[in-house]
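A single chain, nothing else alongside it, follows as structure tokens in the form predicted alone.
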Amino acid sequence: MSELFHRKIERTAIGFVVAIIAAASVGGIVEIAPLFTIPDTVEEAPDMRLYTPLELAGRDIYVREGCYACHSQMIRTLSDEVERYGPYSLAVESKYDHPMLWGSKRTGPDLARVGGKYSDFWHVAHLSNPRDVVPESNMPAYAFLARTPLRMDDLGLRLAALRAVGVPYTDDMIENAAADAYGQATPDSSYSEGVTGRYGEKTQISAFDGVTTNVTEMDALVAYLQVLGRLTDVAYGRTAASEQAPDPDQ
């Protein structure tokens, strides 16, 4: 019977495009539909902050670099997973991301709830040579990063583009990123006092990669790096995981 219908409706031209497009509405609505339940599933953060602008140019050189591939920003709901790494990840952790970084595949652990976890020179080291700190380690060398002088006359532009886009950065902010980007990596300096009053207290200031004479992008990703995880804490009010958010200070 299965047979003899198929037959049928491919000798119909416009019985064969009218199951095309029920078919391919099916899909679209499976699709479509969950956007329209977005308000009432992704969950409310109102300690949420932005990335700051030296922060923003470590996620575009961890991009660059292609450190997602082999490292996922996503913690299932599993328990193992909850235990090895901390609380799951929530939707509203990547709400300022473009692209999102979430991914599935692991060659290296998942960097989800990293920041905090290790100290600056650990994170310099690790990146410098792997296998220094991590001897079965696989993973590249980015040693030239501390080489590499951070480009941050463009970082107004990124924050503009974002902000495009829905990510709610202000005119200040912008109009500040580079002097920001330079006073996030250099504690000493008059700059350092304007990041945390546009992006908050709780914004790590630090000479990320152990050199305050120059900004590098080594100091950018690092900044990525211990941040990660720490944009809010809601997750863990929200998972019978034991783990609390790192503090920095301790």
The other form holds:
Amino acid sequence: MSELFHRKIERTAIGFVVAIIAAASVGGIVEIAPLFTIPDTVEEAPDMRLYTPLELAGRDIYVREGCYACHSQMIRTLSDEVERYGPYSLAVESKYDHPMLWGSKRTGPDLARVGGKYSDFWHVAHLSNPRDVVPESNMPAYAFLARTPLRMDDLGLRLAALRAVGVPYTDDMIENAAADAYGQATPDSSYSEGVTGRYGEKTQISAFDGVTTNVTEMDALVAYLQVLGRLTDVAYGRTAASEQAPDPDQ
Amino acid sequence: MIAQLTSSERQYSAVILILLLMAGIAMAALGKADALGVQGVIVLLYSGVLLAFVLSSIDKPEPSEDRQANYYDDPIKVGIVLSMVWAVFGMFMGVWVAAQLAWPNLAFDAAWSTFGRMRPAHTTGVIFGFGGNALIATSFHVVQRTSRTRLAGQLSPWFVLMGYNLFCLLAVSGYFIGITQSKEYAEAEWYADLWLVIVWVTYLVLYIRTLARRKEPHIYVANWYFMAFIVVVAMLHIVNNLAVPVSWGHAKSYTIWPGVQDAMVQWWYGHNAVAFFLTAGFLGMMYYYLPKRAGRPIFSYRLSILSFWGITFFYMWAGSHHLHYTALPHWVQNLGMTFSVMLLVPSWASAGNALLTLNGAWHKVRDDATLRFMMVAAVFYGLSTFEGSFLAIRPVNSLSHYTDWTVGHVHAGALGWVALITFGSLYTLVPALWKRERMYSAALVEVHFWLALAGTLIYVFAMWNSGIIQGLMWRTYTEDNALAYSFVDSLLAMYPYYIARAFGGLLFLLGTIVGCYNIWMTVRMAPVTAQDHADLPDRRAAPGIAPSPAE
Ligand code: HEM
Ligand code: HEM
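For comparison with the form predicted alone, provide the form predicted in complex with its partner chain.
Zooming out: every chain and molecule, the one shown earlier first.
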């Protein structure tokens, strides 16, 4: 009987295509649509802040360089991972991430909570040549980042594009994007105050790569690495391990 | 190439190329402050070269009236050549990135040659360049032979083939200069994605129109798989790549999907790229070339139906097994695990169907390396799907995820299944298509076979070892309940395996180069002239030439 039925669809190309579309659509619809409607898919995090323009530029560099090919940003709910990397990752922590960078391969360690683990200086030395810092490392050297000035004129456009996909950047933030990027990498400049005003007191203002005369891609990437896992503290309240968010000033 | 087009078709192709050229100029102008400009120049050069070629032969004699009475094989031939070129490139990149993991200084302080930029060049090069071109070429061949009709378009096959290669070129060149969406297997940016949609819809329409002209009442099994490949890849591609560009002058875009939803969409895509690109399409190849080479009908028609609809339905649920123990809700993880385990049934139905088809032809498998390529491919297909279903079980995945075990599974499928079935099919197809009696050298096919098999085994065993060791080291505790190994300890343990893997990959690459040489020499051989070999749409093929299901 069913074989006869199949003999029939086999006779029309369009019918076959429609059958394929029908069979192939179910799984995706059932698994994806509810993620938008079931409320506890993404937790609440009232203290969550947005990436600053400089951090966002760093994130875009992280994407561009394919750091995600070796580093995950997703601590699984397994005790050894929590012990090694910190509280397991929550969905809300990547709610402003377009795209998410959870990764699928750990050639290097997880970076979900690397923010604050090392000094800016350590990151710059490590990125410039990882083997100077960790001789056994097989991570590529990214010395060219410190030689490349950061493009800042289009940061406003980037923020605006993200707003179009749902990240709540304000007009004020979009207008001041370039100035904020400059201000965050140039402490004591007249632009720095605007950054903490718009993104919160905890925002790290620093001469990330140690040079204040120009803003490089290294500044942006280090700013991003330093904020990983620190946009919100909710994860620390959740896990059994009673760890505190690392304090950058220590 | 151009000889089979009428002069109005040649003019159409010139118009299309001029439009493309203008699009390239527009991209170069709008994106001059951005990497997009470079991509514009690539579009411009690509269409310019093709345009020069078309214009230079626009006055050649018209094709003969009876072209409809022949199969349309020129695009297939070009597709095969492109596929082999991409194979060498992609596998060379594979060996290079493998070597970089063992000897990191092989990146020479340049940006373009760092691991993160070259790895997608490897995956795109092999999956889309090598695999995609092979799929387009063989699907054009299979659909014509099993429908006993010529392709339904004259220009559209070229548009599909050359358009697709433009997509691959944009994608790969983009990674080197830092253009990527970071979504695995969907790294190409928005403009390339849009272009692929146009190409792919043309492909689908061409395929359906050709099937509609068939002279057989039924659509042969291989075509079901090719259709599923074309249709579902279109669905996946469009949904996963929805994005907002920074501006018309920027290559960069941001996906519309946020965080956890993005993870689900990405792996719904990613796993089904495996299912409908790396599996369905290649099963289409298998269902045609394996019975053909063995000279036996497919073992069971019922198993084909079961397997086809099982794969089409179940696979789409399985993507969440890439996200076990993550912030994705549990119910989705469990659905993914359940369906992945059930997937073993239709997967083994296909692998079994292939192997049972060989019953009664085992002596041929022993003597004919081409058939052996396909036989071993079916075994690896069975193996990697078994492994996949196993890895999808949550506790197993807690060990394997993030480690080289995944990479081992990937290459058991990619080398053992995808590449071997392709080589077996090409060695069957090339002599038939160029009307040569056989491949230039059977001994070189044999050499290729053993290099490929040895390379695959070394690669896969190295990665199984390193993956399991890595996973165990990460979770080992000392007696006083502290983690026993630092991350760097586990990294150090990997180096011997990284070296072994690079060596295995090198063997595999050498095999591919041998294959290229053999194909090239076959093309240069003298054709057979005997008319009884004629392979024409209106002639009923001799039994055994066109495979058909038993029962
Ligand atoms: C010459 C043979 C090859 C070599 C040496 C090679 C090497 C590699 C290496 C080193 C990686 C990166 C692994 C990592 O990040 O740790 C990789 C990834 C990958 N390769 Fe290959 N490869 C080869 C052939 C192929 C072929 C023929 C295919 C597909 C048809 C393929 C598909 C992939 C895929 C899909 C990945 C990504 C895996 C993942 O994300 O888990 N490779 N390959
Ligand atoms: C029944 C069939 C299969 C199942 C259930 C399955 C399951 C899995 C699982 C559980 C993973 C690991 C995900 C993770 O931990 O990150 C995986 C990864 C992968 N599999 Fe399979 N697999 C199957 C067949 C295949 C085949 C035939 C191929 C062909 C090449 C393949 C290619 C891949 C690739 C490329 C990845 C790596 C994705 C990434 O992380 O980038 N799989 N598969």
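The term rigid core refers to the maximal set of C-alpha atoms that superpose within 1.5 Å between the two forms. Positions refer to the first chain, counted from 1. Owing to the predicted nature of the structure, the values given are computational and were not obtained by experimental measurement.
Once both forms are fitted on their core, a CA shift of 2 Å or more is seen for Ile32 between the two forms.
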